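In C-alpha cells, one chain follows: the form predicted alone.
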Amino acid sequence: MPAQGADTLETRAIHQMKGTKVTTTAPSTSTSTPLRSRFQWRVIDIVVASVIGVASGLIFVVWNVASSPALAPFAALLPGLQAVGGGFWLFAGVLTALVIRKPGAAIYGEVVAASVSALIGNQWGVLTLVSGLTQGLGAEIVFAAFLYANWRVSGAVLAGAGAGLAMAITDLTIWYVGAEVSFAIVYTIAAVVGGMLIAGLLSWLATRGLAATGALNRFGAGREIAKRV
C-alpha cells in the first residue's frame, strides 16, 4: 500500500511539473506571434498590393494625358495652383498602405504604379520612378510616424500631405529650377491640399467601401469593418 500511494503521489507530482512547463511557455509564443504578423508580410500582401498599384498605374496613364488641360484653368487663375491635380499621382501609396498595413506598402504601391506608368509611356519618361519614389516616401514617412497603428481618417489625410509636400518638393527640384518664391508657395500649399483630399480622404473612403463589400475580409481593414457592422 505506501508503494502504491508513493507511486500516486509521484504521477501527480509529475503531472504538475507538466502542467507548469506548459505554462510557462505559452506566453512567450502568444506574444510573438502579433509581431510577426503585424510587420511580416504575407504572399497575399504582396499579390494585393501589386494589383492595387498596376490598377493605380493604369488611373495615372489615363490622368498623365488629361490633366493638362484639366488643371489649365488652375494654372491660369493662380500659377502654381494646378499642383493641386498632383492628388491623382499619389493615392497609390496611401490606398496600398491603409490595405496591407504592412510597413513598405506605401513605397511599394507607389512605386509599382510609377513603374506601369513609366512602362506605358508617359512625357517625364524615367524619372517618374523618381517621383514615384519620393511620394510613396513621403506617406510612408506619416505611417511610420504613427507606428504603423493609424489607420483613421487622420492618418490618411496626414498620409497624404506627406505625399503632396513630397511631390512639391521633388517637381521644384527637377522641374521647376529657378521658379520665383510665390509660385513654389502656392504650388506647394496646392499639392499638399490636393494629397490630402484625393491621396488621403479619397483613399480612406475607397478602402471602407471595399471592406465593406467583404473584398478585405483578409486584412485589418476589412475585419475593422466587419467588427463595426
Contents of the next structure:
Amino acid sequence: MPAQGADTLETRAIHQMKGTKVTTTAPSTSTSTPLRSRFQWRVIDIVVASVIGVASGLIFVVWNVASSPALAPFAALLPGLQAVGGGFWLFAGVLTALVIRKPGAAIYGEVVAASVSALIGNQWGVLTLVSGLTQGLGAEIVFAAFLYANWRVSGAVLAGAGAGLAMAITDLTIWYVGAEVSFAIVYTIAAVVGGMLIAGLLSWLATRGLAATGALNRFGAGREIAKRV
Amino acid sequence: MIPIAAVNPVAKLGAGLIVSLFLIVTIDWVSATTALLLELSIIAFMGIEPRRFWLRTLPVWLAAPLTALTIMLYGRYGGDVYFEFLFIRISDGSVELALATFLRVLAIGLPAVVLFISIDPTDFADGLAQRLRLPDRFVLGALAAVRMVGLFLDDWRSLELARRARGVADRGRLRRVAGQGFALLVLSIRRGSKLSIAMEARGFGGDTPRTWARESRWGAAEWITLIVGLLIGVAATVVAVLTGSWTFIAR
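Could I see the form predicted in complex with its partner chain next, after the form predicted alone?
Starting with the chain above, the whole complex follows.
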C-alpha cells in the first residue's frame, strides 16, 4: 500500500507537468538527431553567451563615456561619420554568435550587453534595450539567412553590416529625427562600414584568437581551429 | 515620498518604454515640454538624493545639447537661413527642430535613467522570468554572468599586477588595455565553462519545472507605475495635438 501511495504521488506530479514538458524530454535524451542538437542550446552555451554578453556590456560602458570625445573629430570632418564608431556597440551580438553558433545567439548576446550597459547607467536608460534588440536582430537576420552555417569571415562581416544598418535605422528614428537626408545617408553608410570592420572583422579575429587559446574547446568554433592545427 | 525602489523592475521598464513610445513618434517641443514637466514633478517626489540624481543623469544633460547641436547644424532647413558653411546650414527650421530635439532627448532620457537607478539585477531577473515568462535558463544564466562582474574587476587587477611584475606594463597604454581585455575574456570564458558544469551538476537546465526562491510580486503599485507612464504619454500627445504642433517623425 505505501508503495502504491508513492506511485500515485509520482503520477500526479507527472500529470501536473505540462504536456509539452513530456514531449521535450524525449528528443533531449536522444541527442543523435544532428539537426536538433546543432540548434539546441546547452547549459554551457547559455552561460558562456551570458559571460561574453556581460563582458561586452562592460566595454559598452567604457565606450558610452569615451565615444563622444573620441568621435567628435569624425563628426566635424563629415556630419554623420561618427556612426563609424558605433561598431563598438555592435560587436557583442556578432561575437556571441560566432562563438556559440546557435539561433538567437546574436540577439541574446547583444541584449545581455545592452542590459548591463543600462543597469550600470547610461544616457539612454530603458531605450538601450530597444537598441540592443534591434542591433542584435540585424546581425541575427544575416546569420539566419545563411541558415546558421556560415561562420567564416564573410558571414561575420555581413552580420556586422546588418547590425550597423539596424543601428542606423534605430538612431535615425529615435534620436536624429529632424536630420537632413544627406546626414541620414552618411550616418547609415558610416554605421554599416563601422559594423563590418569593428563588429564583423574584429569579432571574427577575436573568435579565432579565443579558439587558439583553447578556451573554446567545448564549442564548434574551438574544435574547428584544433582540427586545422 | 514615492517608494519607487520597491516597485517591480518589470513595471519600471514598462513605464519607461510606454513614455518613450509616445515621445518617439513625434518631434515637437510642446509634447516634449509637457512630458518633461510631468516627469520632473514626479521625480521630485521620488526621494532620490540630489547628488545621486545629478551624477546618474549627467550623461543625459550632456547628450541633449550635443544632439540638439547636431540637428541645428545638419537638420532639415526652412525659413530664413542664418549661416551656411559646407554641410552646415543653420535656419529657422533647424533651430526649431534643435529645440524640440533638446527637450525630447531630456524627456525620453531622464525617466529612462531615473527608473533604472534603483534596479537590482536579481529582482530584475526574477521579474523577467516570473512575470514576463522569459525562458528561465537564459534569464538565470545572464544573472549568473552579471554576478561575475565583481570577479572581472578582481581579475583585471591581478592581470595588471602580473604584467607589472613581468615588466611589460609600461609600454603603450592602448595596446596594454586591448591585450589585457582579451586575457580577461579568455579567463571569463574559462570560468563560465566551469560555472556551467557546476550549475548542470546541481540540476540547472533539467526537465523538472523550476520553483522560485524569491517571488516577483505584482500588485497595485506596479499597475499604478504603468498607468502613470501611460498618462504622461497620453497627456503629452493630447496637449501637442490640441496646440497643433504634434508632428509625425516620418512626414
